[in-house]
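Starting off, we have a lone chain in the form predicted on its own, written out as structure tokens.
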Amino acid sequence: MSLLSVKQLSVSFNMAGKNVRVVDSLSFDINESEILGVVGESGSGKSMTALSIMGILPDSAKSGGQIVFKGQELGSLNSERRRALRGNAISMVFQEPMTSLNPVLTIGYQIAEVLTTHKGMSVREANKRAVELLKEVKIPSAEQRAKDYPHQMSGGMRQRVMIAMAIACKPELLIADEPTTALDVTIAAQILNLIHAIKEEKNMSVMLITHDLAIVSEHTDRVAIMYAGGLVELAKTEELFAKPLHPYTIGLLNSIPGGKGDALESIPGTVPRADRLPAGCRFSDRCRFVLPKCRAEEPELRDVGDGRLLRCIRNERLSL
């Protein structure tokens, strides 16, 4: 069953006296206690997205489309039953944890706020609990560790301190935003580890946002490619895996390191600006199966079998 629906969502900024769109059309589905991961180059509208979901784009962008969570439309919400619905209902755990924790407070304050302004609990019990989501990330000497400042903590504990903040008040939708980005290899496989555990203990959804396909064949359970702004295939993970069906998630496949001494494939090009789009399919001048039609016209997302969807004129497996 759905929990978040996103429909034909659109954000745009204004660049040189121009609308750009940075996200553009975009449909999807969160089912409840499943973990989807949407996977894309930079700037291939993922982080817009998840800010979308959230309702804290940038002033300056203008956004359309409908996104609805438990059949409610959020953008019919006011301000206040938004904010309240934020880091309640919603959590997001953001890329870089230092820029997004208050170097000024201490480690313990910042996730007892959270749950004085969510939950009402007095400051007391804020504490208290506080400390056991410390415990429940995996921080040890959680009463001592909750009187630390964020620069007295790794990158990795400040990382789980964040996903503490984001599960104090028992989301039903955690937005995980590259949450390993400037992680090493180790660390960042125990914070997927963690948010992955914690997804089956509360029971809750989780977004994944990466740019890393390794990453979610093992944490996800169905997979949304983004590419320039739109969802060009989206797939049960191991179905994507077995069968990719668009060029541009073949290429994302065949750039996975494999063995030892084999060489990486990569991707020729890289992804057009939002207002420098190339005419047709959005992937055309990257992609090594183009036809004439693709570059006339771009082609419409559709469902090709068993809740699949595919923006590409071929329906055939293809290999790179």
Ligand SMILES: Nc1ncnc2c1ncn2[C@@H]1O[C@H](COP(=O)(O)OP(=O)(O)OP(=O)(O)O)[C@@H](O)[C@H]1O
The other form holds:
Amino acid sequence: MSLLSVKQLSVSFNMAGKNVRVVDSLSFDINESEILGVVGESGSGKSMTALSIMGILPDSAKSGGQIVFKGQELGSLNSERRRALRGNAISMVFQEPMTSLNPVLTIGYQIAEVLTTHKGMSVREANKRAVELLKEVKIPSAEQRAKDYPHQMSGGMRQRVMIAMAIACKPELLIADEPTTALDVTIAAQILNLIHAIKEEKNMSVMLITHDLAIVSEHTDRVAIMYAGGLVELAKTEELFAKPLHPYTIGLLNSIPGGKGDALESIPGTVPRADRLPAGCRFSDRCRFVLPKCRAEEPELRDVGDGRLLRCIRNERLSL
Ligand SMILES: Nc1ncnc2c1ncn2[C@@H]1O[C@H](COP(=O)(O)OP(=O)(O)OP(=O)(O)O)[C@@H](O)[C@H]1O
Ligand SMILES: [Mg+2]
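Counterpart to the form predicted on its own, namely the form predicted in complex with the ligand:
Every chain and every other molecule in the complex is listed next, the one we just looked at coming first.
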């Protein structure tokens, strides 16, 4: 069952007088209690997609399309109801916890504040629950740590605090935007395992944005591959790794250390700027399998069987 549907989402900015789309006709669903990975190189529009779902795009961004959460189109809600949803039914963990935590307030206070604001709990009740939440995210000596200020904690511990805040109101959807890129490998693995365990326990859905294909293969049920603002492929994680269909996905998988080639070999060139996309397929200027037709029109995103989506005119197995 689909919990969230993103339909024909577009996000654009005015750049030097031109309206430039950084997310373009993006459609995908997040099912109940699944972890959907969203993968794409820097600038491919992952964070803008996440911010659109949260309803917190920068003022300078224009957006179009629909976001439907449990049958309700979020664009139709007034700002108060939208705000009520945020941090409550849908919450988000950002890449850099230091920018989201207030440096002059204790972390216990900040978690409690989420509960007094969204759940109308008394301060006393909220403080008690804040300590329980710190225990849930496996912070040792939770009672003491609740009195700490953000700078007294390590990066990994701060990210645990952010997760505690994000799950405080028992969200149905958690968006984690590169939650571990600022952390070293062992700490990152612990954080991902924690998110995974919480997801299982609370039966929530997770949209996990990452650059890291190793994380995708270990922690996601399905994966959406974005390229230059557009979705190019979406499949069950196992199927995508076993049989990538889009030439960009093939290139990405080949670029994994220990894969068949290296990144530069497999995908020559760089992601074009949003205002300099090639005509037709957005990947056509880097694609080894490009045909004249690919430069003429953008391929439709089509279902190639069993809910697997592909935006490429070919769908036979290609090998580099
Ligand atoms: N406020 C803004 N004004 C103009 N352009 C913006 C603004 N914010 C983002 N962009 C552009 O939108 C595009 C998509 O950005 P987004 O942050 O969604 O990428 P991303 O996939 O999250 O990348 P990363 O992996 O680096 O986080 C980028 O090309 C970026 O330069
Ligand atoms: Mg981002």
